[in-house]
Amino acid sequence: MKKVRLGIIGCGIAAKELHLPAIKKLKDKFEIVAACNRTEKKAKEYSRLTGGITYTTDCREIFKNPEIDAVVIAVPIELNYKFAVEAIKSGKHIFLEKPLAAKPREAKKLLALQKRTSSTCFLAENYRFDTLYLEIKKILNEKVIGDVYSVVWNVFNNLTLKDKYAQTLWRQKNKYPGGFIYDGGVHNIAVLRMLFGDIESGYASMKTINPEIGTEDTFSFLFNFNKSLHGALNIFFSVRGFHSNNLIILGTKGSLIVQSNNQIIIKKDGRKEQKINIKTDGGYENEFLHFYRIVKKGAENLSPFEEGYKDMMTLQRAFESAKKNRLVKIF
């Protein structure tokens, strides 16, 4: 079976450091044609670094190449929308990097294109397919530590302006609501939603400690997805003397807790604790190959753009609960 033929527009950090690993493992697979972006030295960077592809820094050449099947979208989340609009028109397979779009009425009109189109269009949720949630889905489905009743995410750090993320300047400077907790956040309601469910509704508060890394970089949201399955999320990303990624899921059999080391143990009164630990690259080699059994073998889309809408807009949500002081409906 013949590789998908690959155009990538965004030849930033998610494109070198996340995408193009996974992609060399899979080089039966797949075959990078070309790359475009907006300045010309991180293009000809890429290029070095996939032994001299053609490049550019204009978007057009790629979607209008007959020799590309698919793009790969890596581009600040204020632009999404637009290269999504693109791609769509130019009948190629899209794998759109997460958040879906910046604003909720391009998210809406992304699928509504999506209707009217018979190419793939795939939202690069990378946690969706990372082999750590995958096993605690695993565990859950099985009631290992029996019918959940609350779960607890709290995720703390310091991020700076030595770090490589916050050094972007679409971040610091973000046209989108959020900023960080966007940005990261939408990873952790997508396993949320995996795991649980949509979520029904919610209580959110937010702050800015540290306006150097964008707009609002603390976070708490209080949620419940049913009358009896109710949870807490936690992303403060300006926490000095202390750092944490710690996941809590509370069953009437058991604990289950997740740790920032990819390892998972299980806890129940009167037994030795289970430890599992957990091989994962974070999920990218895995959502690059169900990108490729979508185009070439026609499995289903399990990220299709309407579950990156749901995820973007239940942060959108509590942003707007946190603005208003109240309770929202989220789904």
Ligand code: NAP
The other form holds:
Amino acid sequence: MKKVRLGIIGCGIAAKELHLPAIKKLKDKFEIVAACNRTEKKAKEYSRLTGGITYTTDCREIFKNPEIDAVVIAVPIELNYKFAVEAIKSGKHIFLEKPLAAKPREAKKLLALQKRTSSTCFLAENYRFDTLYLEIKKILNEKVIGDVYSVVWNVFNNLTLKDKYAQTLWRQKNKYPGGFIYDGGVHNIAVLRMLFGDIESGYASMKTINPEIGTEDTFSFLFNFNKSLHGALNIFFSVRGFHSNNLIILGTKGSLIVQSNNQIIIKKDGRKEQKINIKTDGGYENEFLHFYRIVKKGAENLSPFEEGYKDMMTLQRAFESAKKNRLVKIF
Ligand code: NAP
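For comparison with the form predicted on its own, would you give the structure of this protein in the form predicted in complex with this ligand?
Okay, now the whole complex, with that chain kicking things off.
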């Protein structure tokens, strides 16, 4: 079967450090034809890393190139809408980095616009394809810890301007609400929704501790999926002295815990704890593989724009709750 021929829009950290290793592992399925970046230096560097492919600073060249089947869009969040619109109009398949858009209005327009194309509109949410979360989903479906009644996820990060992501100017001067919370938290919401369905209502609090990395960086969200399952998500990006990522799922027969080290621990009263080590690259290879299967084999799109819309709107409505200091309906 022929390869999917890719055009790259945005040659920054995600494109070079997250996507490229995955695409290289799938070299029998993808061919990178050309790349575009705002500044030439990064486009040229990307070309060097990919064996000297064509590069440009004018992305229109990518959209009109008949040798390209699909575009991979990894640009600052506020540009997702503009490039997704151009991509839809071009008729090429689309692999669009999360979150779907910076603003709800833009996201709604994308949902409407995508109906005009029969091409694949894939929202690249790698956590949906991460073996860690897929394994947890399997364990929960098998009722190993009984019926889940609560989930608590605490993400503590100590980001400063030494961090490569914090060094990007568009993050420092974020043109969308939520800053790093929106950027990073959308992954957590995608996992929570994948495991437990849509969040129905919630109450959030949000603030900025370190304005150098943008606004906002500190977020607590208490929410209900339904009457029998509730949860709490705390995302702190300006924690000093330590970082950790702790997911705790409580069931009627036991508890499932994930610590930063990609190890699932199952604890039950009177039993030796069970540890399952997970090998994962964060889901990047799996998401590209899935994209290939949709485009070439007609597989069901497990991360359509509609899912991206629900992920981002969950956070947007939580931000609204924080702003208005009241409980809000989410979905
Ligand atoms: P980044 O390093 O700043 O990369 C963005 C790239 O887009 C930069 O190279 C930038 O070029 C380029 N760009 C900006 N305006 C452009 C334009 N008009 N035309 C063409 N290129 C343009 O940021 P990043 O960390 O890679 O993030 C990019 C996207 O990936 C975001 O949507 C982010 O949410 C997502 N992301 C996802 C993950 C994940 O785990 N899934 C991780 C990180 C990021 P200049 O620097 O020259 O302006």
